[in-house]
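Below sits a lone chain in structure tokens, taken as the form predicted alone.
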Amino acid sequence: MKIAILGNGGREHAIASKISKSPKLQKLYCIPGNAGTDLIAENVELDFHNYESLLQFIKEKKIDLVIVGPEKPLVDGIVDFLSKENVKVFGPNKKVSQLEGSKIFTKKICEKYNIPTAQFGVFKTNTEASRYLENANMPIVVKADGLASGKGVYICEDLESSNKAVEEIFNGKFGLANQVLIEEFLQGDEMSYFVLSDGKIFKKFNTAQDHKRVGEGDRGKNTGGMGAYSPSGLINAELDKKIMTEIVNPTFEAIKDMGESYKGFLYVGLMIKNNNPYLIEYNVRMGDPECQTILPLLGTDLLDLILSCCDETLENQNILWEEKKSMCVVLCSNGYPDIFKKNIEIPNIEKIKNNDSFFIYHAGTKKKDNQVYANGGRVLNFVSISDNLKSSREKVIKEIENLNWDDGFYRRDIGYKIIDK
């Protein structure tokens, strides 16, 4: 088969790496890809937001399947466009992608279908929001409604910072904003729970824990993710049943009631308190860096699973997992998530070799004249699998130190709540 993966991050490199091992694969394209995907696929400099150009490429190369990595093209309706052109594409359509595209859309589903979540209010003006905040308990969470690359969430400790967050959202920091979401702050531990669906049935696809704060001890600004580990240390049989019964099942019921079907990965972002799950958010694709943490543990051919979702035959698939622990640590450009330099060479990266239990997935990189350069905030994902998370973290840190890249930084404490307690 000829397959094209859309995206250029660590998630897409991890998907490409797994797909590249399938016996069904004939040719793999990454659009646009990065310096890592260049080693296992043909990178194509093409703006996939230009649907007509993308379609022309798909037809010229006789692509059999398109896999959409990031959220924005899904929310914008790329699946609908390609499906109408009879292109086989993996990912949810525009309507159901509102589960990620609009936090308010998801909250209204929670309200209607009694899905446990934080209490919330939706406000259309600064004045309305300020009036509500004056009587609210602190800390409180202020959220931009639309896509914000994981950065449109403010956890505010006082009235002044809350009002500032509302003002920034309405002033367009994350794009045009007609509404703002304010919700109670839930105490507990976050967990990432993944589901795979073919439009008829869905199956659990593993769990992970993500560290979003830039600083050690989960302090500092929110980022796209500084590291993750899988499986989650919080998951147990009772909690798993609650997540399915109270959150996942009613969400798919809501999708069915809309007259829609969902094909693709669904990321269920949860807060766990006293072994009870509360929905924080949905993502309509694999998380990043959770994807890089989870996929190395997958024992089933990923391409078979994706094709079964496209063909509505997921019920025939057994999803198998290695009985191991996986750890991902993200190496970032100095200055991230604020201002950072681009086009910085990463020397000696070719000396760090992947094997059956260690992987480097590229995120913000590009290749020029056979040299690898950093061109993003999150640059490289170092992943190790072993029998315990402590060993995985030690291996990852050793390899990051071997790289010895002076222009980057990372968190040394990923997984600390389990490893260091």
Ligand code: AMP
The other form holds:
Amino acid sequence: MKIAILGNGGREHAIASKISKSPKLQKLYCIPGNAGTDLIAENVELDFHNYESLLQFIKEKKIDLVIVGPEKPLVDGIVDFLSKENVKVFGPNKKVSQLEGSKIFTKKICEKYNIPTAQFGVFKTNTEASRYLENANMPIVVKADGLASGKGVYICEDLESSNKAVEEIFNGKFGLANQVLIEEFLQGDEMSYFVLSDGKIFKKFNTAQDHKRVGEGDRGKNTGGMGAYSPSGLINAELDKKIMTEIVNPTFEAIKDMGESYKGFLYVGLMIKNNNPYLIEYNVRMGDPECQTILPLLGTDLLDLILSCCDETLENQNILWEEKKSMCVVLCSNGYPDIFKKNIEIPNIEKIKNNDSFFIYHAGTKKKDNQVYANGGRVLNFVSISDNLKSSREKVIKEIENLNWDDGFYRRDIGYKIIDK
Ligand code: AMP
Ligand code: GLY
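Mind sharing the form predicted in complex with this ligand? What's above is the form predicted alone.
Then the entire complex follows, led off by the chain already shown.
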């Protein structure tokens, strides 16, 4: 089969790496890909937001399947567009991608289907929101409704900062805003829980814990994710059952009631308190860096799973996992998540070799004249799998130190809540 993957992050390199091992694969394209995917696929410099030129490329190269990595094209409706053109595509359609595209859409489903989540209010004006905030308990969470690359969430300690957050959102910091979401602050530990669905049935995929804050001890600004490990240390049979019955099942029921079906990965972002799950958010794709830490454990052919979702035959698939632990640490450019330099050479990267239990997945990298350059905030994902998270983390840190890249930094404490307790 000829396959195209859309996206250029660590998630897409991890997907490409798994797909490249499938016996069904004939040719793999990454649009646009990065310096890592360049080693296993053909990178194509094409703006996939331009649907017509994407379609032309798909037709010209006779591509059999398109796998969509990031959320933006899904929320924009790329699946609807390609399906209408009879292109096989993996990912949810525009309507159900609102689960990520509109936080208020998801909150309304939670309300209607009794899904445990933070208490919330939706406000149409600054004045309404301010009035509510005056009597609210602090901290409180203020959220922009739409996609905001992980930046539209404010955790506010006092009235002044919460009013400022509301003002920034209504002033259009994250695009035109008619409404703002204000939520109760949930205490607990976060978990990323993944589900795979073919539109008829769904199956649990796996779990991970992501560390979103830039600094060790989970301090400082939010980022796209500084590292993750899998499976999550929080998961147990009782919790798993609650997540399915209280959150995932009613969500799929809501989708059915809308007359829709969901095909693709569903990322269930949870807060766990006293072994009870609360939904923080949905994402309509794999997580990044969760994908990089989860996929190396997958014992089933990923391409078979994806095809079974497209063909509504997931029922016939067994999703198998290696009984190991996986650790991913992200090497970032100095300055991230604020200002960082671009086009910085990463010397000696080719000297670090992947093997059966250690992998490097590229994120913000580009190849030029046979040299690898950093061109993004999150640059490289170092992943190790073993029987023990601590030794996986030691292996990863040793490899990052071997690379000895002056322009980067990373967190040495990924997984600290279960490794170092
Ligand atoms: P989101 O963009 O919805 O993933 O939110 C970003 C991060 O903000 C989440 O991963 C949580 O760490 C945090 N967060 C979001 N909503 C809440 C909440 N209601 N209570 C506590 N933390 C939250
Ligand atoms: N790791 C968080 C995300 O993918 O949204």
